[in-house]
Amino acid sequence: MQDREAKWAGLMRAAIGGDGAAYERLLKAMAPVLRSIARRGLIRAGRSEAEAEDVVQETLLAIHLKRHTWDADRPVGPWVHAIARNKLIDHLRRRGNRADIPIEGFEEVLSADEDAPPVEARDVEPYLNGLPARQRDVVRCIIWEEISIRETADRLKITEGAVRVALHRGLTAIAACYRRDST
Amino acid sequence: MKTDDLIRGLAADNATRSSIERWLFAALAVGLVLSAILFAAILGLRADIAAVAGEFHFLFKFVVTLTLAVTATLLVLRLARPGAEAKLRAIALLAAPLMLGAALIAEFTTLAPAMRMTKLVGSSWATCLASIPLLSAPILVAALIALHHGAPTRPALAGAIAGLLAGGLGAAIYALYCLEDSPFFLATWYTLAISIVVAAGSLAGARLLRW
């Protein structure tokens, strides 16, 4: 458990320093832990585990968009857990569950089983259609077509800087769609 | 959308954001300037400011309100970070009320009983109740904008503490105009006026600080 904290903190520092590969590894390492928190929280609230991946993705978006709120002098684990818990409560509230469902403490999460495979998350295609054209195109290229920032810039005939701005805004907009969603 | 795909998208976005501290201090600077302009336009310094500048009761108003603002700032910075330990800073919030309590006791024991009610009611409570929220408003808006860049897991509470911060600063500015220096007046009307700002901050926070 200490190992995980040290590893995550190291990757987080590298990520903040601009190391995109370290950041991707960090988020991939976090995903199974977040999945475990989400699954167990949903089960306790009497909801279907099938919703877990939505919560995982919403949590990852929040971790990403709020990563500057991590204090580099403090452990990453409690910060991640607080965000995961918050997003789980949001998700349950939107679906009409009471807000005070018991959510396991951080210690329990550390020993969580993380073998559960991801299930398919919601289709965010409808969200994308509500985005401005450039943001939609950039998000499509990078997330669905798996092409790089540079190739996206070439294809859309805009600068790499513009791609990055559109990507950031697009991700922020998708997170906002999740937040408003109540289906 | 597959989670791994999302992660690739997130990793490609390397936009950096300033820390919540920088956001808050920049926002407070702007809020304070706007509030100072309002103050100059509507109220202005009290005429006898040079004469009272060294007096304990006059200075005490700034000690209490600024202590409140500083302790609220320290707490709200913690509340803006998920999972951050905030207990000690919440306890530190008691500093201003405790000081005020001590000053009240001192005033109670030294002031003639007949004077107590006069000092408490004062003659400018309506101005006080209207002015402090008005002077605090730009600061509260600025603080809420800064907090929006943070991630408060308890939005209503974070908003309320932002209200305490804005109310403390607004009250300190108002104290440059206000002629009532008795701790009785401070404890009654300043407190009530700051409570209005806290309530506004809490209501606004609950709506605007979700993320």
Second form
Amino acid sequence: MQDREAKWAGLMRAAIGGDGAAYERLLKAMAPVLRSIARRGLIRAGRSEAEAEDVVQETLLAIHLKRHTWDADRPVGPWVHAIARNKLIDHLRRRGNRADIPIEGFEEVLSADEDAPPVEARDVEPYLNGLPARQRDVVRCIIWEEISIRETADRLKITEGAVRVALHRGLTAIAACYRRDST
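Structure of the form predicted on its own, please, following the form predicted in complex with the partner chain?
Partners and other molecules have been left off, which leaves just the chain.
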């Protein structure tokens, strides 16, 4: 650890002094450590390790842009770790609070109830007609016509986010009405 700190500090001083080769060696030496930090943070957040490279690139760019702020009398490792942590947090905030869970193998766990009668469009139509116009149009486009969120947004001249919200609210309302009437 101390060897790495000394090596990084020496390379950073040389890089700030204008040594391009030292700067390249520094970034190559930092990348695996940053990748490890990003992977651990993403896993803790319930996210895919596949996003790690984005965090590493954002961190390396931040180091490049902020290298003049490093105090050469202080260790470089904690400075780099702080930047990596902040970039990881920024990345998680931008991507929203969602977890990536692989779905392979869930077909048996989540199999449909064979005894339950299928829900037909005609069974849902009365509930659909009770929805506000936007929710009704969104549900029809996505569920009945099977068009994408983007196509639905274009057709209805609303944002993709508004489509997602209307779809969620519409399906939630239909499910609540259906459950209420089924009991």
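Please read all numbers here as calculations on a predicted model, not as lab measurements. What we label the rigid core is the largest C-alpha set whose atoms superpose within 1.5 Å from one form to the other. Numbering follows the first chain given and starts at 1.
Align both forms on the core first, then report whether residue 13 has a C-alpha shift of 2 Å or more between the two forms. After core superposition, the C-alpha of residue 13 moves less than 2 Å between the two forms.
Determine, after fitting the two forms on their core, whether residue 56 shows a C-alpha shift of 2 Å or more between the two forms. No, the C-alpha position differs by under 2 Å between the two forms.
Core-aligned, what does the C-alpha of residue 159 shift between the two forms, expressed in angstrom? Residue 159 is displaced by 44.8 Å at its C-alpha.
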